[in-house]
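The chain below stands alone and is given in structure tokens; this is the form predicted alone.
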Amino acid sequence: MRLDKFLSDMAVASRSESAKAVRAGRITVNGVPVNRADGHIDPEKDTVALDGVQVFYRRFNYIMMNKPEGYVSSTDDPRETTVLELLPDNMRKLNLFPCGRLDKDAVGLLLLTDNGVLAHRLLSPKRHVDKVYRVVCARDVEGVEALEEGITLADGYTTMPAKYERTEARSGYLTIGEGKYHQVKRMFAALGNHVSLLERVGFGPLTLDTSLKRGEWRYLTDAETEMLEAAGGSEKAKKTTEKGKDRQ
């Protein structure tokens, strides 16, 4: 792979910026300053650094975001502000997209990736990947048995059995294995209740990092990536990442 393409693909520097950095002696490969931005490297074996900071290779990008209220889970929207606008400009070229959706007024764990095959597998109705939501309702939650047995929504659809863990009279954690449009809100509406706060705290093997404030994000750790890829039934992506350390 060309050095400048590697740096561009890793959202570190554009090709023109890479050329300028090479001329300034700011880029090293295996500890040696390079004199050509179009030289070839092996991204899985060579150590590339910019200004002394190692650039780690990722075949695919997996980002955990703590989505805030008021953003839509989309790559582009002419009328609304999308979650991608919470990322720095240099991340826009990675072709990231949300794996699944959270409503505009919902918050919490949102996975962003550029691995379309894995995203399709994780969202496939056949896999029933669990999603966990913290739910706060307008009134005391009653009829939990109906949620756990499978409740019939207003349009006639009957949901799969869910799990509800009550924490207070009006709140708790709901685990579902499907993802129909506005499903959680519609499930509680079928009980005659209204969801006033909806926060996703779990998606498959991932748990929302509580150290992330609303709107903040980080790359998945190696362990999280392996669990996610296993949940999607895909082969482990070949990459070299910084062990046990998250970075932005």
Second form
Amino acid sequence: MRLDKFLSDMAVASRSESAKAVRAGRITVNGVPVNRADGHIDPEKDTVALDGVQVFYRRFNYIMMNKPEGYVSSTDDPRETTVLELLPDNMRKLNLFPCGRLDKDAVGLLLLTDNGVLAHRLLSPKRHVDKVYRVVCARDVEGVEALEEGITLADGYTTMPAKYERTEARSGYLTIGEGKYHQVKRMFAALGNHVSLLERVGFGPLTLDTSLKRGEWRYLTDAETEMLEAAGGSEKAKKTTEKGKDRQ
Ligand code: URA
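The block above covers the form predicted alone; next, return the form predicted in complex with uracil.
Expanding to the full complex; the earlier chain stays at the top.
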């Protein structure tokens, strides 16, 4: 891969900025300053640094965001502010999109990625990836058994069995393995209640990083990325599992 393409793909510098940085002697490959921005590197093997700071190679980008209220989970919207607007400008070109949606008034864990295949798998209704929501309701929560057995929503759809862990009379954690439109709100509405606060705290193997304030984000760690790829049954994770099986 060309060095300037690598730096641009990693959202570190545009191609023209890369050329300038090379001329200024700010870029090294394997510790040696380079004199061509169009030279080739192997992103899996070579160590590229800008001003002495290593630029790590990411084939895909995975970002955990603590979504604040008032933002919509889409890539662009003519009327609303999108979660992508919480990212710096240089990340716009990464083609990130939210993997799953949270309502405009919902908060908490939102995964953003540019890995369409994995996102598709994680969101597939067949895969039943667990989502955990902290809910605070307007009234005491009654009828938990119905939530746990599967509850029939106003449109006639019966949900899959869920798990509810009560923390207080009006609040608790609901775990669901599916993701229908406004599902959590509609499940509590079917109990005659109303969700006044909805926060996602878990998505598959990911748990909301509570050190992130609302509106803040970070890249997933390598361990989180591996767990996520395994949850989506990616080729890499499958191969690792198969290798693991061979060793047993
Ligand atoms: N269920 C809802 O009702 N809203 C969300 O944003 C997510 C799940």
